[in-house]
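The chain below stands alone and is given in structure tokens; this is the form predicted alone.
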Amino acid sequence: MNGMHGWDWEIGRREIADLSRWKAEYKAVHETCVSPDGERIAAPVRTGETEFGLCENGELWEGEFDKVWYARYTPDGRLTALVSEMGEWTLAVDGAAWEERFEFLWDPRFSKEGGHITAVGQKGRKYYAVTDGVPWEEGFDNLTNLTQSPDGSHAAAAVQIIPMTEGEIFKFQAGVYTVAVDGQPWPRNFVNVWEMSFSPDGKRVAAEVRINLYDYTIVVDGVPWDTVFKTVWKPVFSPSGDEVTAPVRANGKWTLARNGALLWKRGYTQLWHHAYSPDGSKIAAIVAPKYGRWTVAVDDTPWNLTFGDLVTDLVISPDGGRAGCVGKEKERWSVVVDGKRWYGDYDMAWGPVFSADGRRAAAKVETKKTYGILLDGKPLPEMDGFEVLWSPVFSPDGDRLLVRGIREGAYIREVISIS
């Protein structure tokens, strides 16, 4: 998160807002969100019979709207919300609305670097990617899988560029979809286009496609791999940007391919959601070593611990030395780090977060509609019983933990020592 060194890391608890007063003052209070540094909390509120506003730390934005929806803070701390005025939608950022208006606007994305915001807009039966309020020059009949470059200055999406009715099956088989990057379509069409990724420098794009009714592959900057497969999943660029890897189904099993050639030797019943360590030396993925059992594999070596329902929220520590996830078995959730299950199982669990040096890990969990925090595998008793809780954040040195949550109707920001 941007500017963490400048946050308040002094040990102690502060009450930021009394949400019970909000509920007494407004006709309705919708989903709350908090800033990355924990200093602010906001929520859309209904101020009249048909009027809405956005309340932040007890203060309303200026102006009223037909609707206010999906309030979120950007990684650099700006407050955003989808807003409707006179039946038209746009995005407001720190109270200032984009000038461009749309019949609908949704799915805002926030870049981790650079502070750019991209969303999908629709007007006149055409769909556009909209970055910082500026839509692509050309609209499309269909637009899905919106993707941002790491710095947010570029956007890509799967688009339909040839009109088609429900009965035109031969036109569909010939290919009506492609990838548009910053509004410019690739020259080749495909039967289907799904998820895609940008290279770290934002100059290249790779996407998973179906090239005919039976064959799938990965396309990089409009050029398909030479090899086709029975199925593929989302491709990812290596941190250097020189290589593209993707889960593929070959010889009746799932494995990982790199630049069109099989990389991992072991075959799996399923393999997806792979991720690199920051230096590119390791690759982890969610896998099923056998039917109905899920785990994580690191560099083609699966953990011994498996789950019968699912494994999700794969994360690699910033130093690249550790990996974590959450697993579900018989409707109960567990946090797993380095192949070891943490204490207890829960009604719900969220992916672990690591300190910058990878030494420490923490996770949010839910039991009987209250929330708490696990630290390095064990519960923090003093950090239990929250009505609402956001994922914890480590200080840059890893010796303190920022906790942001709601207890007894009050939003609390607390920094605790874990050294």
Given for the second form:
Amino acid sequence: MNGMHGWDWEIGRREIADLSRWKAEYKAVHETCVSPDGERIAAPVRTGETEFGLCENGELWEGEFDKVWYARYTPDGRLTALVSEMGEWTLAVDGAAWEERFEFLWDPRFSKEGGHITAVGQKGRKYYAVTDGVPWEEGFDNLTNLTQSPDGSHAAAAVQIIPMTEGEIFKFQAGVYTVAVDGQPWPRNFVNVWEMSFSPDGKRVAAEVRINLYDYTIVVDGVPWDTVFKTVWKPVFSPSGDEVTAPVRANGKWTLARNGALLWKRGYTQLWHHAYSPDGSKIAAIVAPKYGRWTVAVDDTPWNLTFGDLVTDLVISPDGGRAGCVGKEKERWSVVVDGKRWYGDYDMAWGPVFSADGRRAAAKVETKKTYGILLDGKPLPEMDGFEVLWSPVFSPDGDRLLVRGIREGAYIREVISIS
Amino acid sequence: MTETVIRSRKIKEKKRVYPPRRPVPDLGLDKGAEKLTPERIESTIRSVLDNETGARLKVYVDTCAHCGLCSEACHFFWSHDGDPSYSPAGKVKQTISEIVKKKGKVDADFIRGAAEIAYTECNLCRRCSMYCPFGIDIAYMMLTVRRIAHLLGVVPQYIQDTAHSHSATMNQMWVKDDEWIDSLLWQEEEAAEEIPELRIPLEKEGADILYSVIGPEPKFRAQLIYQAAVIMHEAGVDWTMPATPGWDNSDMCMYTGDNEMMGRLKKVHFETAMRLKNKRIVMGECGHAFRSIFDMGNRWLAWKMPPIPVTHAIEFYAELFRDKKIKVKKKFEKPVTLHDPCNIVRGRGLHEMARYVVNEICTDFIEMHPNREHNFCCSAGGGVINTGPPFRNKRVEGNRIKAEQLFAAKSKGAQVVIAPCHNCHGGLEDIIHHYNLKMELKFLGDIIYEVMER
Ligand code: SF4
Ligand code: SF4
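Next up, the form predicted in complex with the partner chain in place of the form predicted alone?
Next comes the full complex, this chain leading.
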């Protein structure tokens, strides 16, 4: 996150807002969100019988709306919310609404650094990707799986380009969907188009498709791989942008394929959510080495530690050296880093976050509706008992931890030393 | 059972000549069969038998002693006056046995006929397995026929269209992403007129419960979402609904034989709960969706059990009453009877819990017979109702026995049929109408909403 250096990293605790006062002031206070730097907290509030507003650090945004929901901060700290007035929807960003209105607008996405916002808008039964308030020139009969390029300057989605009414099964099977990139559809249609990824430079797109009811493959910039599979999951570009990999099901097993050819030798009962280390030298994925057992495999080698219920939230450290995830066994959730289970099991656990150099890791956990923090494998003393807690953030040097949470109705921002 | 045995004997004694079967015209079946070649049929069947079914199917085919004990289990057999071609073993004989025996060397007409039987004359209700001395799972065999028919592209039009909807929108009814969110906001607004502070919390990370419904709810039965919101509100539970695809727990791909798509749907569903960090999924009153998320879809993905625990509405209501989270103002007074949905009774054993809930909310409960795990299917299940209007009459006429069962309950005074399953609801609605039974039909949620304190 750029700009982190400018955040207040002084050790100490500050109360930012007293939420019990908000609750007394408004008819209802909905779910809160906090800015990445922890300086601000916001929530949609009901101000009248049917009027809504957005409250940030105790101040109400100007204007009232028929509805306000999905309040979220962008990675660069702007507060956004979906708002409606007189049956029209738009996105409000730091108090100013996008000019363009829609019959419906939803699913705002933020680029990695937060500079661009893209959402889906619908008007006149046509569907558009809308970036920073500007919709694509042409609308489509439907639009799903909205995807942004990492820098947010491009958007792609699965779009329906041939009208079809219910029951037209043969028309559907001939293919009515494709991928549109920045509003331009690919020249070829598919039976289905699902998840997709941009290359790191935002110039290329790879998508998972079904070319008939039985054959699945990956399409890169409109050109399908030569090979088809029983099914596939989301493709990802290598950090260099030269290669595309995707989980594929072949010969009754799951494995990883690169540019259409099988890459990993081992077959798995399941394999998905693969991710690269930033330098591209390693690939990790969530796998089931056998039916009903789950773990993470790094470069085709599964960890010894497995879970019976699930593994989720695979994270690779920014330096690429470490991997973490969350696992569940018999309804108890644990945090795992590099194949080792951290202390304790919990009612819920969130994916670990790493310091920039990968040395340190921390995670949010829940026990009986109170939240605490684990640091490098152990509970962090005095950092528990929160009513609401957001995942902690490491300082750029990894020596301090920013904790953002609500205790006894007060939102607190605290920086602690962990050196 | 005694009653069943006596009636069965009567059927056998009759030795009737049964009318010949006539194929029901259907675009999906007819056009699909036209495109088949003997080579495609054989290679597809061989691939399924060699790579997918393995020993299980062979054991079933080899073990069946053709004793006919399963016949008495099937409502189609009863309703067709004991026509053996509608018996479970009869359906197997006309479909998968022949396929296995001939090692896939069957023609397009045969596949079309087998597909019609498997998709429209078997509800995959598993009642027959309880009557077979060897526990042969006929439903599994019919699903294998459907799998082959799917791979050959010979699937009834309406259910195929539903499967297409699932694949394109991740829900059963072609509901677009904005329509889904909009219908939730609308239901919240409606309910807030009754209870101003009521909310349908969308996308609430960390809520204890993800509430999931089936495709038709936002489209045709939005009042059920409203009622669920009121129940959640009064019970004071921490819940949420997603504003993304993954909200629909239903699954017609499981029933067309498109297993790959079944897996994709369940992945999206469970990953929605994982993304929102919900501890469990509470689902509405649906049977087939329960089978998909509790048994078939999760397992296809390699999750032995649902990765996020699933609580069916009946279990959830029972829990709310047991924990006194909702209280009844005045019980429902019209006499009711209860239809036991196959997928949550034979599939999960929720029958006593359902009775506990009924007794908590109703003063006068009249059992229909047979009941609990012996109950007759509604004939809508297994995706049969989703084969649509072309097969409606066949479905309703194929379940005269259910009409008789309902009529018997009515004769004892029942005025209302409770069916805690969407497909059962659709099926029973048609049966009540067709046989002019003049009974009301309700979900448990309808009655809870009506009688609860608020
Ligand atoms: S409808 Fe039910 S009882 Fe009849 S054959 Fe199918 S699974 Fe068996
Ligand atoms: S009861 Fe079992 S063994 Fe007898 S005919 Fe039916 S499936 Fe075959």
